[in-house]
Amino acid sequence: MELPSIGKLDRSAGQLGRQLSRLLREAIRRGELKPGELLPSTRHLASSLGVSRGTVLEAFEQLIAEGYLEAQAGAGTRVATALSDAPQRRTPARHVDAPAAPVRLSTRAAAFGEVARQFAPLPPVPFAVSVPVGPTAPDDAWRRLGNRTRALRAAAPSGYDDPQGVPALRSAIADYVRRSRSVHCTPEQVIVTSGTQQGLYLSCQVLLDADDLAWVEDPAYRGITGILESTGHRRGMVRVPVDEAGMDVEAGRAMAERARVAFVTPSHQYPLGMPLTMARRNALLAWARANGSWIVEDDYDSELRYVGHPFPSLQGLAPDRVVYLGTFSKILFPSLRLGYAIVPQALVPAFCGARVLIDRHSPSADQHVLAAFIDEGHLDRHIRRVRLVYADRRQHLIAAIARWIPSELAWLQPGDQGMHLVLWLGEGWDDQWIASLAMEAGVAVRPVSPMYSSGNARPGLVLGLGGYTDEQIDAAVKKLAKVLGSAARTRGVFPAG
């Protein structure tokens, strides 16, 4: 290790050995050198300080005698481990600093801080979304492909790669979305991202100028509203209401006919779960064509419909007006951080340039692994398996809620697809407070109200599906029922007992 903490020796003052021992002693007292840490060899330290080895030996021997250092033959010299049990002495300050001024955050910094709070990772317990354990985790095929592809030169560490993504993965994605989602594209239109969140950020950067308006669903995924709020587009965000048919296009036209972009989740509205009807899809596409506007299609949870067949993508109906976003992180495992944006050909250079300024490109080795996973049919088999597991877990969760949570306290939003359910709470409830109480009880849920615009919020909880056992689901629902019952008595909804 290097020792920048000891600073420089004053050669004009002489007694370099004593100077070095004093500087090392003070570094240990300040905690800059920790008990048990190995110091550089005397030869290396002497060379780096430009002094004789005897000077370093003198300092080390003095500190060993004082108990600050300990030496073992063949094991080098370390800071004495016994110091870990001793109270640390601090070098007194030479002067008293003036009281620190309060930290002043910019408006954007405050917005980012709020996003960090709301997106803090949930522990892997019910009902955190997409916890890949047991039958919902990728099987050994992923590990085998990882070992195989990393042994190939193409997947080995190298220089900077194409910001658009590895060609093999772009080809696999283009083929996959054609088969599964009726998307019309070529591999040249695919931009590999680190997930849907990055796809949304790129879309905002590329498609919106400073004064442009953007339609956003109400309620909506906090990932998109947070981007717009923190990047100077708060005033240009037009919150379009959602009903049982999805985004109300006519309401959007009445609110902002000339909006530049519409951000939608047509396959599975987030968080409520309904698909955008064909009538609304046609109306949305007609609006975009008439105004030269863009549609950003977040194809959230499209793989997980449990009744009937999913609607085809909006992109397949208007490839020239739609930016299509998808991700593998949810269906495989969240830490994978690989997704994709499929963009009209005219937008490809702009998306690539924006990607370069963010993080240049995704890790190349994982892209090769994922390409092989898709090409060899493992992804299709994994999705079929996960769909069956989640359908079973979903039915079990619905039954458990009906059994243990009274409908006077909470009730489920109807739906037939996706990785989560919405549990509505009665009017006037504070769902953020309930979520914090549930967390204290060991149940992980997210509140729904922050996903609404100001003045339109409804209280509810997002209950995610994951690889949880029936026993874990039952235990979590019972805990949540107890939390809700206690909160209801506190609010005077039910009499105590």
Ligand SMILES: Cc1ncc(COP(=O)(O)O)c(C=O)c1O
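Computed from a predicted structure; not experimentally measured. Residue numbers count along the first chain shown, from 1. Between two forms, the rigid core is defined as the largest C-alpha subset superposing within 1.5 Å. Compared with the form predicted in complex with this ligand:
- After superposition on the rigid core, displacement of the C-alpha of Leu484 between these two forms stays below 2 Å.
- After superposing the rigid core, the C-alpha of Gly74 moves by 2 Å or more between these two forms.
- Superposition on the rigid core between these two forms places the CA atom of Trp429 less than 2 Å from its counterpart.
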Given for the second form:
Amino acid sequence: MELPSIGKLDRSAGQLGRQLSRLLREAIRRGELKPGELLPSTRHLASSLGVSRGTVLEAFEQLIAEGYLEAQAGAGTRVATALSDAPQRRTPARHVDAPAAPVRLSTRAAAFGEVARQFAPLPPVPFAVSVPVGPTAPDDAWRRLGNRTRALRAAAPSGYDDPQGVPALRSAIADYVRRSRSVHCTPEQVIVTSGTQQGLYLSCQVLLDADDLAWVEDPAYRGITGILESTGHRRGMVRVPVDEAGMDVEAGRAMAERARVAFVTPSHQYPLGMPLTMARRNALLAWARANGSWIVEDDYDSELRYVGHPFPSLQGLAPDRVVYLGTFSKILFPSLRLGYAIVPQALVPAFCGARVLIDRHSPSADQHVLAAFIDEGHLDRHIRRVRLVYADRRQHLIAAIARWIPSELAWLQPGDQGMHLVLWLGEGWDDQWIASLAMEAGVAVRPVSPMYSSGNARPGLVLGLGGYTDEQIDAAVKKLAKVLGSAARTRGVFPAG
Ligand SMILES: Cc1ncc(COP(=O)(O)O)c(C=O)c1O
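What does the same protein look like in the form predicted in complex with this ligand, given that the last one was the form predicted on its own?
Then the entire complex follows, led off by the chain already shown.
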């Protein structure tokens, strides 16, 4: 008797008796073995499968106990006849006979689905942002330190840890932001997060009540507008225009003086790239103080300023009003999923509680590795190194765009820092369509228009810097130029200006 599926025993996985009983059970359920059918003798089956007779006996005994098989003295072992009364399991139909009832999605589900579409990870090709390849990847020190730290007691398996983060990492972060960003804090104010995205989420959970208003830059990172839209704050989101000096604070005051929170990217407006001027910083702080409002400072890539020094943080000017969010995604690598929120002391318990309800805390072992990486000076060295690399990649990209993309098709937003550039397209262009055409051509870009409030969108593309080579950048810019050229011809969509 042939039992085709019995051939699938995995010897390397062990427990052959269990495997055999599972395979026989499945064969009976699928109807390959019919009720009343006689099975080969244990001796025969054992030799055809190349297992011991004991293994087959073990499987048979198990299935007899479960009622799948029955044994009669001298008459061998059969599939239990009683199984013929059992309802037949229908093989799932390949074609659905009737259309399934449409799934009714909640408004939030629809918003989350849209976020998933917009945040679908890009392949590691130009111009996916912060792809740590080649010279921008952390060097061997990261791997060595990881191995060493994980072997130590502190990073070995343990119980639940502090939702605020392991003390060694909090101290290292407090020291780092004090030195590099003029942030005023103690380690007790540092909350280790799984990246700025979580810091934004925690801030929304902690700082906003249901009917509160929140200022958000226009345009802004989809990671903040997406949170507000999907957590019941769509109507409370006040989009404050951004001009060459950053968020227009006077406009914000005119639109919603009593807003509870302002979400800003003061070091490097996302996505446009200008810093918030000193006058605007003072105006923002004056508004926050006058209203008892909070400022959430998203400082996602300030380490990468190529001319002069990074701007000091807003937090340093008003530690009692500002929640400062930082991340290791840009400067180290995004899959690390570690960042930090630095919050006024009074907010620490609330942030910790909110964190517990999301995922308790970040993996402790990774936190220890990062703490050692910072303490031993590797982070500072890495930043010095990648700053030079990105400055060089940036110059190369700017030159390649000037060379291959005609300025009447697209032009760059000026700026002097960060890991991305914005390439504007003329009025009337559909940047989402262009981004999908570029992806088909092997070039990864993000459209800018979804970052604006409706009615105010401008089309453009975000081009990220990674550790790409000159050749990769040149090839990608040429492909993008071709995409833009043929899109302009086929659709007859030409820039207005
Ligand atoms: C403006 C801004 N904020 C926050 C984030 C989220 O970063 P993280 O990877 O730390 O969650 C990003 C990532 O691109 C960003 O551009």
